[in-house]
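What follows is a single chain, given as structure tokens, in the form predicted on its own.
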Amino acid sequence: MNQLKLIAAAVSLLLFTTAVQAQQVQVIKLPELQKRLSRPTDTTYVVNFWATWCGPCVKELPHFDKLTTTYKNQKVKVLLVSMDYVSQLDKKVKPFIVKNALKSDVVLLNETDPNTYLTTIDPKWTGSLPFTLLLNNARHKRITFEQEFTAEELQKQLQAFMR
């Protein structure tokens, strides 16, 4: 009986640890995001701007998160940029990440004036979500999408970008 309790406690601790690790969301400002996106590496970055209140974003997030697993041995990184308000971090964003078991890096962009950050991130971005950026600085490649992706569409776009 004591062994069952010990095993149950170990499983609970493991699940709790995983949940705590998944809750790591760095709150960043635009200069930090720009710094991350300007690294001169040969890594392809898949950057998805989303929010917990955006239905199409929530629908497509598993497709982006799957890329993290699919391309784990290649120079591909997925960065999920939450556009939720900072005040919603503990109440909505972190629980959402835990509930959906997201494995990709997640940051929350703490900017309140879209007129400041939209054109800096991409001059064509109207501000609607979801918004996706594929970027490889070493190869001087960059493409943006202001649309929702199916898993197949996202894979197709990423594979074409990496050629």
Second form
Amino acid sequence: MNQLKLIAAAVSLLLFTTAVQAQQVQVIKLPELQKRLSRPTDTTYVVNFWATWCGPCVKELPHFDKLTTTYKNQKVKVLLVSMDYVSQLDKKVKPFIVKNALKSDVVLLNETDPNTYLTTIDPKWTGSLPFTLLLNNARHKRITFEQEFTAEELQKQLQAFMR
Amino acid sequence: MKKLFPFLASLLVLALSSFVILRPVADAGYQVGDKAADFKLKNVDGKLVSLADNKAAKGYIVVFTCNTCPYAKAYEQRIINLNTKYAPQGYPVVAINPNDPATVPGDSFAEMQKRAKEKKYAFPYLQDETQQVAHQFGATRTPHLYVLTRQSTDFVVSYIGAIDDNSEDAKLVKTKYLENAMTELVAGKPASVSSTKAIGCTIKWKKA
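Moving from the form predicted on its own to the form predicted together with the partner chain:
Next comes the full complex, this chain leading.
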């Protein structure tokens, strides 16, 4: 009986830790994001720019988050970059991550002037959300999409990119 | 027969290329310096509005916006203020809602009427029902601004992009991109920064 209690305690502790971990959102400035996007490794980064207020983003976000599980044993990393205002971090972004049990890394880009940072991230980005960037620095590959994805389209694009 | 094939092939190429040319310009849209084609869209008062209607206008501040996008809402008061400031100088605001109401019910014509009345819009708020005008301009998001300046009977695209550098808080704005451009345009000079970028909500296009 005691053993059962111990296991239950351990399980709930584990669940609690994952929940807390998932809730952590690093608030970063542009140079930090650039640093993350320029690592010279043979890892394919799937970078999705989204916001809690953006309907199409919220709809497609689960497809992106699922890649973290699907490609667990491959060199694929999903980074979800929230474009929400930093003032919405505790009110909107963190609860959203918990509610949707997101497993991928989430950062919040804390910059105000899109006219300067959009071009730095990608010259082709006109500024609408969602925006997706597939990136592999070791293989000098980079492709961007200013559109919403279905799960199938995303899989297809990622597989084509990794080929 | 041997000669027929290249002939047919070139015919095919011709047919294909004309197809490409004839396709509506969807992705490219206007660049600064392009002539903007006039349009005829329904205003919230039920009347049709064209650029040619207002003979006194020296130009227009055309803004693709909507009822529902948080960024459009954040900029709504600033758009109203732009009209207050620039309409007397000959550059009134023309707001165009390009969203498909089937996707976003909050952007229906009735909801647009409600919004315009509530906020006392002193400028046209037009519905781009076929989304052809948004496609023609190359608008991708709300809000997305285009300043047109009159050159005899033409309207030339003279500025494309953002209002300023802080969507969340008008009080924290450091650079008023649009107003800087307007100062130059009103003085008859080209805008030194004529193209800027902003975050916005994707225009909700009709499902093909």
